[in-house]
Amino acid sequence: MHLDPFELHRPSTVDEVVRLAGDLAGRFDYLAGGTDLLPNYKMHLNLRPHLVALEDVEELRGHSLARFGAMARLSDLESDPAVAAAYPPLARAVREVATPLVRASGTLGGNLLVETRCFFFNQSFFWRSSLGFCLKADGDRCHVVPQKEKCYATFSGDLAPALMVLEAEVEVAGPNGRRRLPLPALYDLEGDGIRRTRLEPGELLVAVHLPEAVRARPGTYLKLRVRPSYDFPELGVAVSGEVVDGRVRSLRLAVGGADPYPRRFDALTDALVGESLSDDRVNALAQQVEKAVRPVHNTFLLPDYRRRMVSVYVRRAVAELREGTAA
C-alpha cells in the first residue's frame, strides 16, 4: 500500500480553512488526526488531489469543561481528570477508542465524522475489483443490501453516542457564517448513507459545546467488539441520568455502531421520567430499542446477534445507571 500524490494546505485560520473549502470544492478532504483518513487513501478509497490540514488551526485544538475543540487529541481528554469526573460517558468512550497510538493522534471532530465501515468498502482496490465496486467508492450498486439508493456502511465512531446521551451541541463555520447545533441534527438520518451529515458544502466543525447542567451527571458507555484491544465498534450504547429513590429524574440514551447513524432513543426515555427503574421496565425499554435497529450483514458478527446484543447492553448500562455503578 501507498499514498498517491497530493497537495497539502495548512491553513492557520478558519477563516482561511473555509475559504480554501470554496476553492478546492469536490476536490478535497479535510485532515485532523490522520488515523482513518490516511489508511483509506492507501486503500485507494475516494482519492482527492487535495489535503486541508487543521493542525495548525489554534482554535480547533484545546479543551475546556465547557467547549471541545475538533482536533482536541483524544489521549489528551483521556489524561484528564477533570473531564473524567464531569463526564463519565465521554470518558469511557474516549478509553474504548482502538490503543494508546491511536488516542495519541486521533481527534474528537474526526471520531465524530469517522467514514462508515463495510465488508465491501475497507478493502484493498484489488480486492475491490474482484468483486465489483460499490455505492461508498467508484460503484454505483450496494452489495450489502442490492440496490442502486442506498449506502449501509456502518456508523463506526464511539464518541457520537456518548456526546448525544450529555445533551452536546456542535460549533460549525462555513461561508454563510456559524452555527450551532444539537449533536443528534448533526447526522442526515434520511440520507443515502454516503452525505451522512447535515454540513453545508464548505463547513468546518470548529468544536463541541457541553451544558454545565450535565456535569458529574452520572452515565457510561459499553462498547461490543470482537477485538477488545482495538477494533471499531460493532455496537455502543451510551446511557447518562438521574435515579432518585428508584424514579427517573431524566434519562438519556443513544447506540452507534448498529446502523449507519448513531441515534438517540428520546421518546422511549421521555416516557419513563417519574416512573420507577424497575426490572420490566428496563427490560422492555431494552426490547425496544432492539426493535429500532436494523443492523446488516457488513461487519464481523451477524446482524441478528448485533440486533440481540442492543437489548443486553442496554439492560447493562441502565442497570448500571439505577443501580449507582456508572461512573
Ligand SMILES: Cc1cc2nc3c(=O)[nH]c(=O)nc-3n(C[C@H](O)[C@H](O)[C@H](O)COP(=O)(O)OP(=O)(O)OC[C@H]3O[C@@H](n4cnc5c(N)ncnc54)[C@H](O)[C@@H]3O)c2cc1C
The other form holds:
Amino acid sequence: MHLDPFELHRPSTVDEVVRLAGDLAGRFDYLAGGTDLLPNYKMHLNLRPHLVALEDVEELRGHSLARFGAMARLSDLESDPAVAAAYPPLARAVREVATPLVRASGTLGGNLLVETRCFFFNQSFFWRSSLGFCLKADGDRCHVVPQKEKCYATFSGDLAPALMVLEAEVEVAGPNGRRRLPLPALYDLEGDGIRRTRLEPGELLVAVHLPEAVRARPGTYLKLRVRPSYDFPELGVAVSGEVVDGRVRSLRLAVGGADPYPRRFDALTDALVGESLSDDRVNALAQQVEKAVRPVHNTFLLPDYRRRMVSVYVRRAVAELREGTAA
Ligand SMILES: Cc1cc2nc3c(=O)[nH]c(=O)nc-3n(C[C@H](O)[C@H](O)[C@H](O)COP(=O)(O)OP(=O)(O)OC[C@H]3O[C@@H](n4cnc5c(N)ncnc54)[C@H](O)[C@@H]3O)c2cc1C
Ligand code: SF4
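Next up, the form predicted in complex with the named molecule. The previous block was the form predicted on its own.
Let us now look at the entire complex, which starts with that chain.
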C-alpha cells in the first residue's frame, strides 16, 4: 500500500480555506490529523488530487469549556482535567478512541466527520477489485444490501454520541458564510449513505460549542468493541441527564456504531421527564431504542448481536445515571 501523489495546500485562515475550497471544488479533501483519511487513501478509497491541510489555521485550534476548535487534538481533550470534570460522557468517549498514538494526531473535527466503515470498503484496492467494487468506492452495487441502491456503512466515531447528549452545536464555515447547527442535524439521515453529512460543498467544521447548562451534568459513554485497546465501536451508547429524588429532570440518549449515522432519541427520553426511572420504564426505553436501530452485516460482530446489545447498553448506561455512579 502506498500514497499516490497529491498537492498539499496549507492555508492559515478560515477565509483562505473557504476560498481554496471554491477553487478546488470536488477535487479535494480536508486534512486534519489524517489518521482516518490517509489510511483510506493508501487503500485507494476515493482519492482526490488535492488536500487542504487545516493544521495552520489558528482559529481551529485549542479548546475552552464552551468552545472546542475542530483541530483540537483528542489527546489534549483527554489530558484536560477540566474537561473530565465538566463533561463525563465526552471524557469517557475520548479515552476510548483508538490508541494513544492515534489520539495524539486525531482531532475532534476529524472524529465527527470520520468516514463510515464497512467490511467491504475498508480493504485494499487488490482485495476490493477481486470481489468487485461497491457503491461507496468505484462500483455500482452494495454487497451488504444488494437489493438497495444505498450504502449502509456504519458510523464508527466515538465522540458524536457523547457530544450529542451534551447538546453540542457545531459551527461551520463555507462560501455562504458561517452557521451553527445542533450536532444531530449535521448528519444526513435521509441520504444515500455515501454523503454522510449535511455540510454544503466546501463547508468545513470550525468548532463545537457546548452550553453552560450541561456542565458537570452526570453522564456516561459505553462502548462495545472487539479489542478494547484499539478497535472502532461496534456500538456506542451515551447518556446524560439529571435524576432528582428518583425522578427524571432531564435525559438525553444517543447511539453510534449501529447505523450509518449517530442518532439522538429525544422523543423517547423527553417522554420520561418528570417520571420515576423504574425498571419497567428503563426496559421499555431500551427495547424502543433497540427496535429503532438497524445494524447490518458489515462489521466484525453479527448485526443481531449488536442490535441486542443496544438494549443491554442502554439499560447499563441509564442505570449508571439512576444509581448515581455515572461520573
Ligand atoms: C487504528 C485506528 C483505530 C481507530 N479507532 C477509532 C475508534 O476507536 N474510535 C473512533 O472514533 N475513531 C477511530 N479511528 C478513526 C480516527 O483515527 C479518529 O476518528 C480521528 O479522530 C480522526 O481524526 P483526524 O483528525 O485524524 O481526521 P482525518 O483523517 O484528518 O479526517 C477524517 C475526515 O474528516 C474530514 N475533516 C477533518 N476535519 C475536518 C473539518 N474541520 N472540516 C471538514 N472536514 C474535516 C476529512 O476530510 C476526512 O474526510 C481509528 C483510526 C485508526 C487508524
Ligand atoms: S454498505 Fe454496501 S455500498 Fe456501503 S461500503 Fe459496504 S458494500 Fe459498499
